[in-house]
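Take a look at this single chain, the form predicted on its own, given in structure tokens.
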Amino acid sequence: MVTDEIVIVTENRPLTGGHFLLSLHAPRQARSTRPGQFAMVRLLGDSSALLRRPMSIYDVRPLHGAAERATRSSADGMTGIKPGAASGNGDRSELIQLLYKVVGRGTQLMSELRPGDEVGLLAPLGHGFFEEEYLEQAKQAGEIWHVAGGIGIAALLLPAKSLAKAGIRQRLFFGGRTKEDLVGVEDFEPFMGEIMLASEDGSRGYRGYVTRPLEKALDSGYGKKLLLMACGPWAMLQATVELAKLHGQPCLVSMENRMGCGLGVCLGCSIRVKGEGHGSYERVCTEGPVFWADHVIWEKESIPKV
């Protein structure tokens, strides 16, 4: 269930390359989150950051240790569920974690958040990696290959955890511009049989785009029947989808697009899909962000000059 709440920052951990891991005490939203969904973050008290920031929900976790003490002392009961209280289904998740990179004014302000600060959180949003739509196919495939570019890694941890519980083998192909962009690798290690890293400058792993080691692995017949899950920049997704199609492997993509509302109202995040009329466009924030790759029209539209 989507809710719009004022939630408390428990941690805003700096990582490498201008990346941060933001932890928010949001019990109701954490327990409603499904893999591949996202949140819209609203910064309070600064009119220069008018629009909410869309962020993939990287992880959901129980509240414990210093984070619990800070939350109790700063705003006990703020969200309506006391720290440590479990929901009826036994899920004790209370923290939503957002992995982000500082790229502009809004994310710079986010990087300045401290424990005890408050933000507005609209979550969980979107159509994610929902098991009922792919799990049987994943079991038949026998192995899942995750392909991530840069901050696209943020969309893949929760599905990786879910697939691990189902006992399905997984591999990760993860690329970035430099080694500092390869954040969160240690979080994936417990769930992956193998991790292939790539950096454009060669500072870690393969030198070049991550789609090159992916191509080599597909060409080698490394996996017979696979299911690919990918998230990253448009060009990386397009290249991944082309490789998957060439090798006859199905692919799910988590799309990144600019969005204003996150609720399907503004239509600013629409992409072209197979269909006619109004059905030839779908919204990343509601029909997505996760789509079957063969449903998306990958040629970007050009606006004619007048």
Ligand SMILES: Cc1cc2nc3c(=O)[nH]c(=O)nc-3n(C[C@H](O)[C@H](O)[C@H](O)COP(=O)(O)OP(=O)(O)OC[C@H]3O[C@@H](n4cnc5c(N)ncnc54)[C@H](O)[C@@H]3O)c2cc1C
The other form holds:
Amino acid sequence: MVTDEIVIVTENRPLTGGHFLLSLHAPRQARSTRPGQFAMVRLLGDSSALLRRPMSIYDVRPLHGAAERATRSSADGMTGIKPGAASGNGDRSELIQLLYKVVGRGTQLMSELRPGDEVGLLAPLGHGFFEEEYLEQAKQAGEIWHVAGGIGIAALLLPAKSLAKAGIRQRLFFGGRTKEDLVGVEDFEPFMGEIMLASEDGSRGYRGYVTRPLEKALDSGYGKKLLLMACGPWAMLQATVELAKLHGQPCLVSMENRMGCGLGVCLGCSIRVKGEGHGSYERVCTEGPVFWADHVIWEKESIPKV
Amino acid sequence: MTSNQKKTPATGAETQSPEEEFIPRLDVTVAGIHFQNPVLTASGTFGYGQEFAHLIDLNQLGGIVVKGISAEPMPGNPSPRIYETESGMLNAIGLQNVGARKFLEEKLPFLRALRTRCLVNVFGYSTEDYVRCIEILNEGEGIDAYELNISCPNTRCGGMVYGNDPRLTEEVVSASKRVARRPLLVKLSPNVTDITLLARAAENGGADGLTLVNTFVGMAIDVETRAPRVSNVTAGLSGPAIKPVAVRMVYQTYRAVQIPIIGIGGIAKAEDALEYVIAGARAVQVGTANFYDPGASLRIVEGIRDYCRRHRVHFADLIGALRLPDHPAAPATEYAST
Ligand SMILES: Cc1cc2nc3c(=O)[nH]c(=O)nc-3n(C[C@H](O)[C@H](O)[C@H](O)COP(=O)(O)OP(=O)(O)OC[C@H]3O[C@@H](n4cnc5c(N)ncnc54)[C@H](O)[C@@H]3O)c2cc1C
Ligand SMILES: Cc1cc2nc3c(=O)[nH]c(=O)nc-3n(C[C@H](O)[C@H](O)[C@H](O)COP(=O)(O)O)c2cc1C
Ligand code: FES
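Can you now output the form predicted together with the ligand? The one shown was the form predicted on its own.
Next comes the full complex, this chain leading.
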């Protein structure tokens, strides 16, 4: 269930290419998170951005991990965080991790957060990847292929984990501009049968868009029944959806749009979807962020220019 | 803020005695509707209430004004619809809504069960639209008042025309008033030269109260691409950025009409709400703040209570309680230049 809480930063680890991994002590929210859901981050303080920033929930984990070790050794001796009792189902998750890239004012302010700082966290939001129908599809598919563009990778780790737990074979296609954008690959390694990387400048993996290796893999077709799950920039999503359609494979997309509230009330995040008449709108924050690709209207005019 | 000081145990102990014993009344009657406290949530920023049910106790609010409803469902504008600006945001949602009948069937039952007052924001593209929408809503049970949106700046042939023209304002208000089986509030657009003219027109048309204000028409441009930031090109500005202008409009209108005023624009904390009240508002609405701070409205209620306790006044005593300087630099309706 969604809650609005003030939570404490335990770590804000810089990665390559202006990416960061932010760990927040949010036990209640961590335990109610399902794969594919997101959070709205509120930066507190006078100079801060007005609206919250939407961020995929990259990972949830217990306090006893790398993040906590780093926190304990930090100069200001962040304390006061004690492991809470595990919930009824034995879930010991306490931390919510957000993987983000600095692109503007809000994410710049996020990058300045230090252990012990507070942020407002509204989470978990959205219906996520695994409403029953998805898991059903996933089980029927021979293999799940994840397709990530840039920071879109952040939406895919929790789904990958839970699919692995269900014993489903997976493969990751991950592209960025340069090798610096290919963050978090190690986190995916335990769950993937195969990982195909691509960078536009050729600094790591295939040189070019990730949709090229994806196309080749689809072409060399095993006649397998697949399920594609994609998250990334609009152009990449559109190309992926085209390829999936061409090969008759079902495809799920995790969409982005500007968000005012994350709660379904401002209607700022609506995208065009198929429906009666000229099509209707659905809210990325509420009906999404995950949609079946063939439900979304992929016209130019419906492009959210975020 | 004062509320914080009051909550620390040390201060509480010191101010024992007379101050603690004063229990201020926060309830207020506006246009014949009795509210348990003067804090309402604004149309278009609080959905149909249900969306916030997990986050706050809806029964503690004074009232909920639901998203603008039209006789028929409306789809709204393409993306992008919103853009954050300095201390504010632009929106061009385009009045997407489920339509009056579906509202009665699907949304009203939940609202009716609350102790909180339910106000329905109504809009249309012609006087007949407004009348038809109100006629449908009249059939619903549990609606406490209508709030006529004659001010939405987002639709080409829509509210804008009414909100800018005193004659049209009076026309649509009196036509709506004739059919309305509940008190009728009229929500004014701030995009006019002299808001008191529109306020008087609404009063003449039979409005039971006024809501001031809707969003200010604004615009933002991405200089790299030279494209407008929202698809509709122009959009409505809301949030803290608009507060001083809206407070001024409440102050002017309070002196120009007899009917009660509900103040709205950039209210995010108790002090903001109190500015409106002292300027002349009988109640307030919280809008954009709900987006980034769902708990804001209820904290405002508590903040007002703390203020009243500290000043030993009941809420109703604060309405229009502005202390003007002995020799105001300029009459109320003129603009003091620097
Ligand atoms: C469901 C969802 C999940 C997301 N997950 C992640 C994630 O895990 N990691 C990550 O780095 N980013 C993610 N994003 C994108 C992230 O929200 C934006 O990069 C961020 O809001 C930019 O804020 P800013 O102030 O730094 O940028 P600015 O450009 O200064 O922002 C200005 C405004 O535009 C909005 N905006 C700008 N870019 C985007 C965008 N791509 N999507 C939505 N709104 C945008 C901002 O929220 C803000 O209101 C996600 C977006 C959505 C909708
Ligand atoms: C996203 C959004 C949608 C809105 N929708 C409506 C609406 O349907 N009807 C209406 O009368 N006002 C609508 N408004 C205006 C608000 O009710 C309010 O008058 C305005 O935002 C100023 O208050 P604020 O600064 O507290 O937000 C909307 C505002 C926003 C930001
Ligand atoms: S972000 Fe407000 S409705 Fe989706």
